[in-house]
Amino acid sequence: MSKAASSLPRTIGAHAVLLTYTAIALFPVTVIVVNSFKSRNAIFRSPLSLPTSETFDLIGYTTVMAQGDFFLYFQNSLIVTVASLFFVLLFGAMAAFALSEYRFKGNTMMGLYLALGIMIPIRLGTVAILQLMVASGLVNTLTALILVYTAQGLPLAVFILSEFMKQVSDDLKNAGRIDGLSEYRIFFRLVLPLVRPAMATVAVFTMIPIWNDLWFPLILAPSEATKTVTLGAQVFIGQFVTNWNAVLAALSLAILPVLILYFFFSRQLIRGITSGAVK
């Protein structure tokens, strides 16, 4: 039996785990979609079933853009969104860089501290974030949300691209400072241009918790003037009355960010992952 015949069924068996993985991530997101374009009878009566004439109904985008102020609510999550993945990408990719490029007394031991970040959730000092919010006059602002997402993500970052900026060569930071590049010359001109599938790996692994949040957005800034679009989806969930159709619709919209991102960044997002599994 030859090589490639006896790996066949592995490789079946791979693509079949694969798959279904997929089905499985697949299944909500589809449902949600499919049903934001039903009426609000056919959602019960047939959750699975795909929009015919008799029940195709845009109640729920025309609910969604009449009531609330879903704009607004889109808008503060695009800030807080792209603001905190700026920090993050540009904090992660310096403090990479320095772990990675000089040796002093404790490097290693910071590189650990850093990933403690990981294993230990944010969520856990939530009371005392929210009392440094109070102290701070941060409360009810987007910046509050933009500093714990930026600490939040800090620490991934840093552990990805360490890892990626190990493997630039030496001779080429060195040829540059020979030509009398500063530090900073030879980490944004000629580091950051190798890193980007790394950056890309690590912005959508950062923006898709911070987008979907809910959390955060509910305890320090939960005002109409800064309610992200997940806090702004609660608008169509009462204690009585739920209008599914508006939050299906709602999130049906709060989808499309996470799709672009992926759209735009998933070659680049495929090479970060790949080259990190071998290295």
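Note that the coordinates shown come from a computational prediction; the quantities given were computed from them, not determined experimentally. What we label the rigid core is the largest C-alpha set whose atoms superpose within 1.5 Å from one form to the other. Positions refer to the first chain, counted from 1. Compared with the form predicted together with the partner chain:
- With the core held fixed, Val17 shows a CA shift of 2 Å or greater between the two forms.
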Contents of the next structure:
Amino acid sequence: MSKAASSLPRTIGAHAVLLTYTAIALFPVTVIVVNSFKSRNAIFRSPLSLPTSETFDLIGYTTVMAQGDFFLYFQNSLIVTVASLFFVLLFGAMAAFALSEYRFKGNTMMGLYLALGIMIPIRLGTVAILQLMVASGLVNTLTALILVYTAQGLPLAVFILSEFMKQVSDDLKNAGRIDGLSEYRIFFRLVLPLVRPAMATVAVFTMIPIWNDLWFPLILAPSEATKTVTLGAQVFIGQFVTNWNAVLAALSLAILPVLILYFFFSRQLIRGITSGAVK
Amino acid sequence: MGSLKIENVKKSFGPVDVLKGIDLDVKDGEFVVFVGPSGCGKSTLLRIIAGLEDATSGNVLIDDARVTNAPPSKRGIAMVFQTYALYPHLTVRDNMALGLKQAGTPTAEIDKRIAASSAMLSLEPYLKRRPAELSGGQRQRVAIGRALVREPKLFLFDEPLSNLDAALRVNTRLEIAQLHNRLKATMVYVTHDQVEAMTLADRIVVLNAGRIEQVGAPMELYNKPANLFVAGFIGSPKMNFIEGARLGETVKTVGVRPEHISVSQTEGAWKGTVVHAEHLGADTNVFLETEKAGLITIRLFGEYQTGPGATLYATPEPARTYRFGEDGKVLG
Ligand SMILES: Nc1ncnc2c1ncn2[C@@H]1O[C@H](COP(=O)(O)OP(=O)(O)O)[C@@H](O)[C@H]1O
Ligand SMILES: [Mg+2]
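Complement to the form predicted alone: the form predicted together with the partner chain:
The next block holds the full complex; its first chain is the one shown before.
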């Protein structure tokens, strides 16, 4: 780092801005986690205070564990997220490779068409999707969710990955061709490992909206056997009474798996985000 | 075992014609260098020979067999790239072995060939390392080794020395020249650097804007350039070009190489003032602003004491003065 960039006032300024942003971003999450450990009265009386020995209460967690099949909801969420992620990354990377590597008629148009989905929310098609799922008998299956989420995640994945794949050295791919590698092996063995940071970036941006989604589980798979965590947590939100302890506990628990997946990808993620700027 | 014939090869990228009809014969065992400015289509031509790019029209024949429809791995070629293009996840040894494994070569044979070529390129200490753990020069030697083990009919080099520093470039150039002497293999080498072309080639192909300007042995191009472009491209410092009219001649351009001009402090054809002098030890390059011929470069052998402001007289060697017509072609 250059001397100018690390001068004291500038460092302090930068950190102040970043810390403020961190505080704002973490505030709601902290409130949820903190309050999930408090009794109902304490939550309403002083929502911002930490649990004390009097107000500390695990009632939320015990309710969540007792009521509904939360373990199953978790499992459903995980299956849907991981499977969708897998297909988004696989098909996204393959499409991106084709777009960046091969010159064919309509290449640019195809790229634009595939990227269109970034701008048009998939929820606009909900009615048609529901009809489609009913017609194909996929309502109340995890498959329905996986298909929809794969479609939802692909545009961004294709867009980001094809930019990164354009940067992979042509010489390297050509060396592989001269050595007799098939296009599949060039893709899987030479290109994919080199765009791993970009894949991690795409994985995180794809995973979080899927995990948090309430819309499609509610419409396509609301049955007890296919409920996801976000949907499962809704049982505690009633029209007249809401069991806040349980809602907060369920939400706190729901943060954990994404957090774990995020740590899993984060090293790669930072490299992916900064690789354009820092050579 | 390794002749190459290119018949009227044309290549367009969309509306842009990059190669405008290339014909060339390369004999078995020949070292041919394609030289030309950046963007003139050298790499494109090499990639067409390798099969990495399809020609828009025309034929490529390797060993008299048409290879137009053969994939790169079936053409009996090996290629060395400017950026080395080593597989980052494989060791040096596996980098060299991959192509042979793909072709189903027996392990014993692979081992033998790797041993032989790594000995030839002094790569033995690095066989277990990955490319990231090697210096630029070592990486390029591995890339050459990877080409060697394939025992190809035809070696293709695409600016293999461009990413190396000056000292290493001279060494590696020497290694490639020795390799050619030892293997007697056919080699096609692409470069934009006329010094590399002159030092390595049996025959040089000068390309410009998708056309062949001239084909010939290095000294042929130096002594008998066919046109202005070749005359200006081959030789360093570049040939002086003077408008014929300034010298009272009827031709369009008169050319004379810096090393074919003599100087004197008292008399000569063109009187002028020294603008700058470069003292290189073995040579001295003098830039002289003359009244008659404009700014010219003169290359003097050995040390020559002069500096800006000095008055000198320059005289071109009549026998080594070239005359070019309106179309740029050499006259006479
Ligand atoms: N894949 C491609 N698509 C479009 N134009 C290309 C492509 N490859 C090369 N070109 C163009 O062809 C010309 C010749 O390129 P190249 O053969 O790489 O030149 P050289 O190796 O002589 O520097 C350049 O003008 C380049 O822009
Ligand atoms: Mg090139």
